[in-house]
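First comes one chain, alone, set out as structure tokens in the form predicted on its own.
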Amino acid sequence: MRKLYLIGIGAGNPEYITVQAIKALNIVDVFFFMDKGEAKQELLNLRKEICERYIEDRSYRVVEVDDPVRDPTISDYTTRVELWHRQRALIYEEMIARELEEDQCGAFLVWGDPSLYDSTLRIIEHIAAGGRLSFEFEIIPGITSIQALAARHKITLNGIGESVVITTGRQLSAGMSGAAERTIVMLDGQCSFNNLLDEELDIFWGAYLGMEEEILLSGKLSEIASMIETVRHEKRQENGWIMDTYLLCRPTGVAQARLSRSGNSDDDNDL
């Protein structure tokens, strides 16, 4: 039976690949890459670089197809994304059926981790549920931009006994959750942190995490928000794309982050 691997490849640094991912790469016959256009060619090149770096003494094929574009005329966000997912599912299903033999393994290389703000897993589940194509699949976890952000800023994501909220810029525009001292924000193309300048918050921001172009900024949100927005706009124009993530936290949370970083916490195993 056909087998698919959804392999998390980390947040942009080829060395973020896990040993488990490398083992999976070396049994794959066909890699399926979605071409997002010239502006994002670097993302496609990174996937090819990972294959060239880690696959040893094994022949494999790469199949590239154009990624469908979300219809900008559909105003409702959920409807627009669901239609895009259905379009992708049709392409994936046809591609797998055409390019992968019954006894072969295929793989999608997923930026970050397949479980977090990525559509690949949902699409593969949709195809499997349709019952028209028989295959099994396995998930190989990857290092997310969240983990990379914390590592590069040398901070802990959670305070002692505190919760962490992971959300999107779209959701953040409605305000921070009162239940969490720390909020991690992804997919924020509109710099939604500007809606929170009146609040006493610190921000740890990172773009192109783990890559040569990596940018790290941190400080009081009210003081550096405009700088982050300017840098983000300039780098997106320069590179044609940008992936950024940030952590918002109350000043008390930052103090705890610094304490944890110095190794002076009460319990080294605190989660």
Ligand SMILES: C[S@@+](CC[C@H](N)C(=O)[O-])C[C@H]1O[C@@H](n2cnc3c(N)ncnc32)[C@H](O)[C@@H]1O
Contents of the next structure:
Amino acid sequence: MRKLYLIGIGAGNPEYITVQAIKALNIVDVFFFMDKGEAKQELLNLRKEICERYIEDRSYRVVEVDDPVRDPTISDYTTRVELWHRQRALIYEEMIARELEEDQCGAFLVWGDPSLYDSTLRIIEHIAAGGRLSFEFEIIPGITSIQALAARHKITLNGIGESVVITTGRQLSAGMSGAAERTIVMLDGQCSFNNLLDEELDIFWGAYLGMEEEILLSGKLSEIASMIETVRHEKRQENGWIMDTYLLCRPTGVAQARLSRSGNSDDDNDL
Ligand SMILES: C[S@@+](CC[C@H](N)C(=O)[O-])C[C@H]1O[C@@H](n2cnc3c(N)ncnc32)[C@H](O)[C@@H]1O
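Okay, that was the form predicted on its own. Show me the form predicted in complex with the named molecule next.
After this comes the whole thing, all chains and molecules, with the earlier chain placed first.
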């Protein structure tokens, strides 16, 4: 039976790849490179570099396909994305059936980890549910941009006993989540942190994490927001693309005071 691997390749540094991922790379016959967006060339180059660096004495094929673009005339975000997923599922299904023989292994190399803001798994599940193509699949986890952000800033993501919310710039523009003292923001092309300048927040910002162009900035949000926006704009112009992620958090003293007021003293939470 055909087998597909969804391999998390880490978020930018070829050395983020795991031993498990290297083992999987070495049994794949066909790699499917599906890219989109402004960072397309960079993402493609990293995937090629990973294959060349880690695959030993084995021939493999690469099939490159342009992902379809979302239809901008559909105003509802969820409808637009769902339709786009269906289009992609059709393309992927046809491509797998055409390019992969019954007894072969194929792989999608997924940026970061497949579980986080990536639709490859949803599309593969959609194809499997359709029942027209029989295959099994396995997921190999990768290092996310969130882990890279935490490591490069040398921070823990959660405060003691606190929650962490992972969200998008789109959601953040609606306001900081009341449920968490700490919020990680991805997919923010609009610098949505500017909506929160009145709040007492610190920011840990990282762009091109794990890559040569990496930039790290941190401090009081109200003091460094405009610098981040300027740097972001300039680097995007210079490189033709940018990917950035950030953590927003209440300064430690403020967060701890809130926690004590809540009266929660469960020692198991002190991690
Ligand atoms: C489509 S999501 C993919 C996330 C990916 N699956 C992961 O595990 O990190 C793309 C977003 O991830 C974040 N991102 C991915 N790679 C990054 C990097 N090297 N540096 C900073 N942010 C990154 C950015 O917020 C970007 O908008």
